[in-house]
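One chain follows as structure tokens, the form predicted on its own.
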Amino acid sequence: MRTIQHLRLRKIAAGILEGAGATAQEAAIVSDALVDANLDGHDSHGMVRLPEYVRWMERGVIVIGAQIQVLDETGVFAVIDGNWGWGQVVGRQAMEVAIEKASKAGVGMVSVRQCSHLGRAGDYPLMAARRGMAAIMFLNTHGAGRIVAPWGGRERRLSANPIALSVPRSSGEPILVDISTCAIAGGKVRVALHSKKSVPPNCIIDAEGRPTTNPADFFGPPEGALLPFGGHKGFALALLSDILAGALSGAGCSRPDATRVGNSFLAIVIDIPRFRDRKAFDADVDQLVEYVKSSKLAPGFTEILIPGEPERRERAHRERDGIPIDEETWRQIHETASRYGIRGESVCSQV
């Protein structure tokens, strides 16, 4: 494990996508979402995903200078294909049509198909919070991307089709949740790989479904899967994100035929002051998170946090001391650099 601050991590990142073909502001809007999430100490969607990213460059399976195309729309709502651009990119445009949308109507919606993957899910609800407004996402992976088993099975069947949330407090930073309807990320397990850890129990079965806190049992062969988490209720929120993000805007729901690993999905973002009051609701807001962090505390607990705190606290703490990066993870990105001829002390040299 080596420590690499975020700034050297941003210029690596930006580096080698734009050597591999990217455009600058595309490797520009990657590599630094890339690189917040590790800050925030989600290394599920951080610099672990570079060499993949840079392989689905090399197939094709993301499509360079790619622009969006609004295939239908309302004051209110827009059906959007990204026509397999960049996640990060593509993400970010259609929740600034969602954005404007929720600033005339009091309500934005956007279905969007057809794009690579978005990377690290609450980024884009967090997006409109930042602005005032509230937001949530659904997400599946295009059909594509099968890694849980439903409940009761033990063959892959759904991907992690995550849902994301944010909600902006007047007081402090918004309240943010981002999280998959597995019982870990897949990205998370690779990491515990690379990394020779365990994953936690109950995550992850193997190929006969029998529950292992190995990470290669997930990977094979033959593969296994992961866990819906909290059991049947996660499975149920798995199959309405599949089918709200995929089914509503034409990409398609989880499939044996589909190939192509992307994300479609559908955002909803609310302009609260067309409700309520933007004070009245802060106050609710704030009042509530009094009220919940005023419970006496449970064993083996020193407080109690609200959903995006510990993310916050973590990057505090990587800004300062550096993102740390397994040893198997440095080493794809160094040999993807030197695969477009990217050598030298930006890249290969630890801070």
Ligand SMILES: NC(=O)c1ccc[n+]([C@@H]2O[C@H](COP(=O)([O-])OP(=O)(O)OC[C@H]3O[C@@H](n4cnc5c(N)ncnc54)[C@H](O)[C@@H]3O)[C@@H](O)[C@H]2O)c1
Second form
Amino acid sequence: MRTIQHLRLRKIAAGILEGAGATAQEAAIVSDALVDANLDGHDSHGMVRLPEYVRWMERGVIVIGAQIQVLDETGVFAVIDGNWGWGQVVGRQAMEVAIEKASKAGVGMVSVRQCSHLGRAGDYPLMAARRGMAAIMFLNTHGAGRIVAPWGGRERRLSANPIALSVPRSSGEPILVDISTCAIAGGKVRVALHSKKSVPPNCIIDAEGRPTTNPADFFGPPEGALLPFGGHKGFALALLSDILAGALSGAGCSRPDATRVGNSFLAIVIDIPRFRDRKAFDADVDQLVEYVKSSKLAPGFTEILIPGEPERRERAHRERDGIPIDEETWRQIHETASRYGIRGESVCSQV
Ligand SMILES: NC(=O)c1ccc[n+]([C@@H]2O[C@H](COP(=O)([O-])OP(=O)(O)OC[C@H]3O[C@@H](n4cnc5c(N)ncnc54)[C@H](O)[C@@H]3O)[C@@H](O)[C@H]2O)c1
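Can you give me the structure for the form predicted together with this ligand, which would complement the form predicted on its own we have just seen?
Up next: the whole complex, starting with the chain shown before.
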């Protein structure tokens, strides 16, 4: 394990992406999104993704320079085709459309297909919350990327189908709920494999449907599966996220013949003052947070945290002390950089 300062990592990631053919603007947006995921403590969506993103770019799964296309719209909603551009770019552009509509109509919605991997789902509702709006987002993986068993099953049938919601607070940072609907994100199983660690109990099953904590049982062969979080409840949300993201946008839902992994999504943005006086809304949110935090603690807990707080704390810590990168991830990043000659090599030799 090595520790690298975030500014250095941003430079390394952007250098490799640009060296591999992304535009300077795409490289800057994607590298910042990856390193921000590391800073927030979500290593599963950080630099570990870089080699895979470059492979996708090489195979044309991610289309460099693609522009979003509005297929249909009213004052409230838009149906958008991302033309398989970078998820981090298409996602941000589509959210701008939803935010703009919400600022005029009170609510703005976008249904998006052919968008490459978005990275952390929470980045997008957070864009709205930073501008004083609430937002919710449902994702699927364009019908491909099936890694989760349905509740009661032992074969992969669903993707991680995340749901992300954010609410602004005048008295502090937005509340951010950003969760996959599986018990553990697939990327975290990969991080555990690379770091030679086990995963927590009740997160994965092996090919026979037996509970296991060995990440290798998930990858196989024969391959196991992730479990939905919270049993039948997480499964129900995964199913609905798949439908709202995939069936509504035209990307399609989880199915055996889908092979191109991307993220289709539905985002809904709410301009709070159009519903209720912002001060009154804030007072209700603050009262709720204070009331929830006032509970006596359960055994083993030292504090009650509000969603979004763990990431902010980890960020403060990692901004100061650097980001830990495991050796296997580092080897893959270096190998990817070296495929693009001197530029990549010199980028990596900075460390
Ligand atoms: N693009 C995709 O297809 C895709 C697929 C899967 C996951 N993801 C991303 O992976 C990331 C990780 O997902 P995950 O399911 O592992 O998330 P997770 O299980 O780590 O849960 C994270 C959420 O729980 C909150 N939280 C954590 N500890 C808490 C505590 N003690 N008290 C209160 N709230 C707490 C966090 O603030 C955050 O909102 C997310 O950013 C998600 O969007 C993306």
